[in-house]
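Below sits a lone chain in structure tokens, taken as the form predicted alone.
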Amino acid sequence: MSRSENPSNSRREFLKRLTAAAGGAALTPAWVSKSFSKTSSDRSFEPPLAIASGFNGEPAVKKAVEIMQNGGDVLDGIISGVNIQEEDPDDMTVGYGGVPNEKGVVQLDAAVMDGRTHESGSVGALENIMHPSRVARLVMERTDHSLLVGEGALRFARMHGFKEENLLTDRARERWLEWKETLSDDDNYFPPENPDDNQTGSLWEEFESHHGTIHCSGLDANGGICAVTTTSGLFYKMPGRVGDSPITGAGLFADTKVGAAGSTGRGEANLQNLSSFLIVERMRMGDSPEEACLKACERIAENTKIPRLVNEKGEPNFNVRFYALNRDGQVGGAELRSSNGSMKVADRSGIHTIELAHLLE
């Protein structure tokens, strides 16, 4: 390939012409020319090890490694790990206690992938079942399908003995009710007349403190790699909305020959870019986990063009976080926008917190 045919040269020439056409105005988004901002270097750990999203992942990685150290399977370990959050009513982004959709119904998404066999199983918009990750595993192991949704997923769970239960806690219901009553001044719902009667506090403070979803990947002492992601999804979403979490290649991907990756944040961006698959493929080509995660951030930034999704600088106005490990025990992660995000890692020596690199300030 000649120099003039190099895609990167063509891209630079296009950006130069774009700027010139605007009379010299700086139209190029800042992320195009800036170098990646690394807040940490990739670190290596001795397997068995597990990684997870930083906000809510510490119990999961601790449990996963305990199971693997005692001779358990890596997939058993990471699913048991995320079950802790699925059962936790105080985690309003996963399982029991998750914030409901706009109709007040909790709908859950989850996926598992076994990097040793390349099999995966997923459920979407699943109601009344506390452990969607367990149902997703059964989809992988006991059907010829990869994804079941809605009523079909619920029937399948019932078939395998899962108990139906109300997943809407009072705390999540109050959040939904607050949203419902303050959504519009033109409907027939009213908030309490006395502000002191509203005990739920700031809805947006609650949202900002819960980044959503839990992803967990594991590497066992024999080199086996598996991944799981589970979530209650976007707060007050349209009924039936399914994000990236249960989609193989978007919310997670695993390949024992290479590594695993998963994500939290704006699911639609991951769906449109198959970010987790991209990260694993970048690691296959030689990138470290952190470098691969930053490449996924760059891909999302490149492809975000809709005006409502960009700020005045032409940058995405949302955030996405990625977490990855490779077959050598190297781990790293990155987020699209700097927010002091982190990931949790567990190995034989204990629990570790690793800061995420970022593409944009």
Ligand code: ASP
Given for the second form:
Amino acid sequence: MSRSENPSNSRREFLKRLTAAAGGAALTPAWVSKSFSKTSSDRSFEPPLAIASGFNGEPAVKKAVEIMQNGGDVLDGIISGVNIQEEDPDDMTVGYGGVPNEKGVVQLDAAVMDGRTHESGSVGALENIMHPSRVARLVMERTDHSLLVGEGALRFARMHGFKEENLLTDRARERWLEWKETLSDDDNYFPPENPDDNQTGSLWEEFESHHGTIHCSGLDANGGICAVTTTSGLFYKMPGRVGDSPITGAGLFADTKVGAAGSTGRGEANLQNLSSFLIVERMRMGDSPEEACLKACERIAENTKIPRLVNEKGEPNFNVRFYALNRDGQVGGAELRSSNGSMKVADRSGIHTIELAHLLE
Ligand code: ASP
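Next up, the form predicted in complex with this ligand. The previous block was the form predicted alone.
To see the whole picture, the full complex is given below, headed by that same chain.
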């Protein structure tokens, strides 16, 4: 056996590389074997119920449950719910009013998944269409495909009668301009001489604490489970960058036999760990929604080794949030780093806020 084939030797090499990647931090990161900071805050609700991201999901869950209570379909309910955010110019992370890409163009990602049929539809980098989640649904229902992107997605939307609109609001444009003008001292763009000329500052500070995107999942009284995620994605992203939101298994997943999960936050981490799929599979194996979400956080923490993505303790320096429900109406969520994140739940009794558990302080 050669030296490099010796398993104990390659393990040593691996650990050495891991230590180096973590900037020399201890080999056993803080989260390993640690009992989670908050567990068992899962709560149970009587269906019909809907869950969504806490910072922007209240109107969506309310609408979704209203529709289900009036005999409407769960998928209609959750899509109508997130349409409210897609139309809202003040939600700068979804649809109309979303923060544009580096060229100043709003590009939207969205997906729907029907856990009853295991079908899904998605659009990526879609421009000029206010309701990408509706287009995603049509990809699922009116094509043999699961994902359409860019120009092809736009043509498909036009084919179905969607109107093209300018999605860039003045507020988002001004914010983008400010970003562009302050990006570098070594280019031809200058910020205003008087910083008070910047009208967007205070609104921006308020918004910056928000992670973008809306995720919404629903469970109807017949046990049907569906999920939707829709977003304008990473701020100032490269044109054509597609995040986790329209990728089934990454930004959302639903299986009526088990439950549903979805996410907001750093999409690349979910793309690389298929976090929403992992959460549903953990629930299939018996984890509660919150436990399953914490497992996804743990997986991301374990797999994040690139120095630019870790802090001095070797922990991920970004955040990701997860929201999940199971077929019994149990609901819970978690975030990678503590930021007082929450999720919204609606049922017949009204709207509830549930605190997310967290893996790291
Ligand atoms: N997950 C979204 C993306 O990566 C962004 C976010 O939720 O903040 O596109």
